[in-house]
Each structure stands twice: as structure tokens, then as C-alpha cells.
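Taking the form predicted alone, here's one chain by itself in C-alpha cells.
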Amino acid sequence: MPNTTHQVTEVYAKDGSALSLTGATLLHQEQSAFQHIEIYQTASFGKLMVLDGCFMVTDRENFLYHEMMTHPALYTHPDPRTVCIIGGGDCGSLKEVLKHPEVRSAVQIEIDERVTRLAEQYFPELCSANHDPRATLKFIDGLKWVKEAAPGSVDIIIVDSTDPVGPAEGLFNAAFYRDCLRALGDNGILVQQSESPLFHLELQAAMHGHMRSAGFAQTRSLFFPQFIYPSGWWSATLAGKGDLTQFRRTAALLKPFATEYYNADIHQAAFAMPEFFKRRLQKL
């Protein structure tokens, strides 16, 4: 296997930009049934996972994404007991979900088992909750699972997917959101990674429109920094059966676990909407 030291780069051709990490040593690469997977050791960001040429996760800053994909939704729901994660093969979101003692079961559905097995090998800290008795890992199609889920059987669905291409393309449309709405119970919340507000504004507006047309009562986006993703500015979009503007602030203030980024003040601030974003949503 090649073991060369060099610079690894993701090019965002559409937006005329790129990001490079230096001192990158290739540790592993393979072609799974679904995508090309590479693992690098980098000089300053620890290990890096790359899927089909796109940076996915590093040791240094993955906490930003995983915490903001999970804790805002979990503290917005009044009583989250059952959680489904679609994607999230690196298991970081699963780890954060299972920090909540009220969660009784968390099902992670990742279509590519190789992503999880390589994460267990190269990112073991992200996989520390994989053997929690409340966790179930399924390596199947998430679209099919949601379609067949019992009505009202899930409190929170987290769509921790890659970009809306290839196997993930079907996770960004009204048909999928209708299936999620049916699977969610009272006060159910869907949260989905929704790309960069700077580079992918039209996709985000479309997501809000599709979620609302599917029947969700309310949608909101939250924003957070993410250095290795296009533009360095990322988002998640929530769709709820109930009110998403309130959260269990006291519980968040007294959370019985450590975080690196998320806290009650970050929760509130993350939903502040930039003016250009607000103007775009007003056109829906």
C-alpha cells in the first residue's frame, strides 16, 4: 500500500476554492461497494477520513459537527427516548446521542459497513458507544428503514449523511420527509445536515420547502463553524411536529456530561438567522 507523505486537498470546483491539509500520510485506502475510502494521518488535524475525495472527519474538530447535529435536537424534544441516526458511519453522532441518559434506544443505519469498521480501527474514540446496550447498528438502506418504520415509533431522526449525491441523494426530498413525519411520534423532530449557508443556500431553501410540504409544522436552521467542510461554515436543519423555538434550557445548563462546543448559550445563539438567509426563506 502507498505510504507517502504529502498534502491532501479537497477542491470545491463549483465555488472556486479548496482546502489542503499538510503533512498527510496515507494510512489506508479501499473501494467499498459504495465509495472510495481513504484514511490519512495529518500534521495538525490528526487522522482524516475522506470519502470519494470529500473530507469527512478529523480528530481535531469533529466535535463541532457531532455535538451540533445531536444536542440541539435532543434538548428541544421534551422527552427523547428513541433516536434513529441515518448515516453517521463514523459513529460520532451515536456517541453524542448516548450521552443523554433519557435515551432508551438509538438505532444507527449506515449503508456502508466499511465506513464504520474503519472508524472503529482509526477513530476508536468516536466509536466508544458502539457497544452500549442501548445502541443498535444496522448496515442497510436508511430510506427503506424509515419507509418501513412503525408509525410514531421514533422521537428523533438524525440524518447524518454525506452530500446529496449518490446513495445520499434520496435523503433530500419531500418523499423521504413524509416517511420521516409518519415514523415520528408526537413532538417528533427530524434534524439533517444541510451543507454550507454560503455555498449551498438554494439547497437549504429547498429543504425547508420540502419539509414544510411534507407536513412538518415548523422548520429551523442552526449554524456552526466546521473548518474542513466547504467554506468553513456549516448548518443543520430541523423539522418538527411541534414547537422548535423552545428548548429545555435548564436541562442543557445542567447536562450530566462534558462537551467541547455545545452549551445552552450556544444552543440559543446557533439559531440566530443571518439576514441573507432570512430573505431567502421569506420567498418560500
The other form holds:
Number of protein chains: 2
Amino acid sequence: MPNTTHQVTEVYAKDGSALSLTGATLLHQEQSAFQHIEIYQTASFGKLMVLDGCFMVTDRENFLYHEMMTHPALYTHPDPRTVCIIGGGDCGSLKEVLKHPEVRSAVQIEIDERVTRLAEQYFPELCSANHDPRATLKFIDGLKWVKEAAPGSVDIIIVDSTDPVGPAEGLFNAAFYRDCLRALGDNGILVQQSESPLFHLELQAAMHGHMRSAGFAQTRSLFFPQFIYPSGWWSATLAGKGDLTQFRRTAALLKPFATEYYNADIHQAAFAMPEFFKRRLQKL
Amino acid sequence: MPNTTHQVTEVYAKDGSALSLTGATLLHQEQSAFQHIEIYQTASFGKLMVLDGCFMVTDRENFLYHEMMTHPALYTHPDPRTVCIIGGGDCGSLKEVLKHPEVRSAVQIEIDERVTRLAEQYFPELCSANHDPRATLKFIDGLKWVKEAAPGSVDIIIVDSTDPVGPAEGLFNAAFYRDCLRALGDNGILVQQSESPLFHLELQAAMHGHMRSAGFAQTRSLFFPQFIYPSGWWSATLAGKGDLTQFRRTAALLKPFATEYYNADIHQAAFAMPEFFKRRLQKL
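Can I have the other form now, the form predicted together with another copy of the chain, not the form predicted alone?
After this comes the whole thing, all chains and molecules, with the earlier chain placed first.
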């Protein structure tokens, strides 16, 4: 039986704040082999998925995250044909990747099959591309998959993971980045969600350092708003074997699909570095 | 006597969410002639000012708002000498304006003197330019001041107000914008805080419409993160008698003062329009 609760809250303990969504009804909860999963209906944000107490995705504003985790990397790569998503169990990133007609195969490697099964049930819109013939869904360890991938076999690796504690911890270090570098082809790009510029600046600086020491030619961060994540301001960090400063602007201007946030101007804008961030990276 | 509370919360009732800052101690509260004012010490955000239950300013992240309410407009105007701030009682916008050496006078017109007196006491860093010889602080009705200002006497009007309910309601309509247009000189710019792109899209569309119908040649919105405001994503809308699409980029690159967020790249990036926002403005 669903329980009715007044609100659902994520506490950002280290940063002395907490966000609540009100009018929340618990639709489902379970302990999977990897984490505690809850699904709520909320008053204003549609459905909400919570993993180990952390807000992961809502109907209303997931477009920001999923568009910015995918389109900037795909329009930066000159010809993205094979894409691998590590994590991303809600399937929203997969859906955005498969909007690109040049993508020939996209494999999603989520360690926790229950996240995807619940997304199929409660977030069907995010899962609308799961049966695309170009899509493969695997429920195995992404770290191992990347380590065993044929060298140069992937154009883009998207690390759409939870925070760097718990199941995703091994995805934030130089050893993993070296495996990604090896798996990526010429001009290959790794893009990873990289937490809040306001709350996790040191993590981001460390990621740039690890990615560069793993051998990537360039690293760049991009920024976007994301209400339900700590501080409401989020980032992704790109590591490239080639040049990340140019992108297929004309293709982005003429993109053959709809978006809610991303466009060619947003692409360019997202990479603008705040002064405090630029100062921190200059110290690397 | 200060009271100790566990947390201080702003509820965004219409949008089914609530933000809390934890470890909050109430340092001061009073009912002024205009609103209820509270000052808290928080665990991670320094001091917080709350007006009528709405979070207004914290030590930790006010730089985003104050820099983006001022520097984009000042570097868009070809020669900003006289600046008027309507509202802005915490004095943070005034401080940023007076970083520009070309500004010869800046008048802050806050209706509620108590906001400024409490800012002087609890947010001294924001008030560090209050005694600049170019600064004038007036505690009168900003609407009336603009109506009576000599035609063409102001280069930039910054409307740094509370939400469009209560004391600030009259600052969001075409009659006020016509008064601003008359008070502004050649190339004059009006910049107004314009709420959340995620929560208040219709308000922003209406502002663009009112500003254009008042006679401004161009209107543009800019976007920035702001954790303590509803949705964590905020905007300002500019209305210009001249061209708003160019700015003094070289001057911004060589700015003779420090910032935490703003720089020339951020200036350009902030005006990039999300797809959903662009679609809405195209319907005006």
C-alpha cells in the first residue's frame, strides 16, 4: 500500500542545507542489491526517484541534466557512432543519445537492474528509446566493462553515476580514466557528472587533475542549473583525446530533434568558467 | 535574546518545494513599516537575511546575484556614469556598481531604511562602499523617484527588488517602465531581477512584453544560478534604448577589480537562451 507523506527531503549535511518536495506520496520503495530505492509522486515535480536518500530524477526538470550530459559531448565529437553510458539507469541519457541519427550503437551499463526496471514503470518517458534497435542495456559492473572493452572501440563514454561515495566511488579516479582513454577511439570523449561548483569545487579540481594525468589531451567543465541536486547548480566534466574547444555548431543549430534546454548557444555558454572556478583550475 | 532554531525554511508553496538552511540561529527580527525582517546565522552559508519569509541574501552565495545584476548592464552600456538602484537595500549591488571607475554617481533608493541599517550591522562586507563619495543612499519610494527624475538623467536603472507581490508590486508593469525610459539617457539600460526561469516563465514573458510596449528598443534576459532563490536558478531582464547584443568585451576582460563569478565569458554565456525560453519569447 502506498504511504502518504507530507514531504520528501534530501539533507545536504556537509553544506548545511536541505531541499524538500511537498505533497509527496511514496509509490514504491525497496532495497536492491546495491541501494535503497524510493519512488514518489510529488505535488509539482511529477515523479521523483530517490537513491540512498539522494534525489536523482524528477519528471519536471530532468531535461536539464540529461540534455547536458549528452548533447555537448556528442556535438563536440566529429562523428560519434558508438556511445557507452556507465550508470544512467533511468535511461534518460540513453534517450538523448539516440536522438542523434549518426549514433549506430549505444550501450547502457547500469550495475543495478532494479533502477531501470523501476524507471520503465514510473518514468516511461525516459525509457522511450530503450527498444531502439541501436540500444543495448547491460546490468553489469561498468568499471569492468570499460577495462575489458576493445581498445579504441568507443567514441564517447558518458559516466552518468551517483555521487562519488557508495557504488560509484571507483568511477572518480585516474585508474578508471586510463581504462576509458584506452577504450576510446581517436577524438574520443569522456564526460562525467561532476557535482556542484558551489559545494564540490575540490572534487572537480581533482577530476581535472586525474583526467589529465591519465593522459587525456584536454579537460573542460560545463555548468547547468539542476534544482533537485545540492546547491541547485551542477556540472559535467569532459576529457578529450582531441580538441574540446570546438564543436559542430552548424549541426547543433540544425539539430533534427527537439530539446528543452540545449541548443548551440547553450552549448557554448555552458563552458564559460566562473572566476572562482578558473582561479582554482589555474592552480592545478 | 537570540533564539536557537534547528533550521530556517522558505516554502515555495506554488511550486511544491522548500529550501532549508540548517544550524540556524536567529540573531534579530523585527517588523519594519514595510515587512518582517529576520537575520540568521547559519551553519554553512554565513548570515542570512529573510524578508516576509523569503530568503534574500547569504554571505556565501550573494556574489552571484549582485555581480549579475550589475556588471552585465554596466559593461553593455558604452559609458555608464550615473546609476540608480531601486531597492537593493542590502547594498551589495551598490558595492558592485562602484567597482566601475567610470561611474560618477550611484544612488540607491530603498523604501525600507531598516533593511540597510541591518545590512550595515550584519553584512558589513556588502556595505563596504556605502561611504564612497560617489554613493547616495535615499530611503524613499523608488517609483516616485523615477517618475520625478529629470528626463535622460540616468544611464542605468537597476531594479533590485523583492518579488512582484507586496512592496515591489508596482515595479513590474509598463507604467513604471515608461517612467524608466524617460529617466534614462541615450543608450540607457534598465535591468530588473526577474525571478526563476523554471518557476516564473510567464512573469518573464510578461516583463519582456511590458518593456517593449513601454518603448524600449531591445529586451534580453540573462540567467545565473542562485541557490537560495526558488528553483536555484534565477534571471535578470534588461531593457535597452540602444543595442543590448554587444558589450565592452575588452573592458570586461581587463576589468580593474576582482569578481567571484562574472567575467567576459560569463557575460556572453549568461544571455544564452534555453530552448523552452526562446520558444516562449517567440510567441510574444
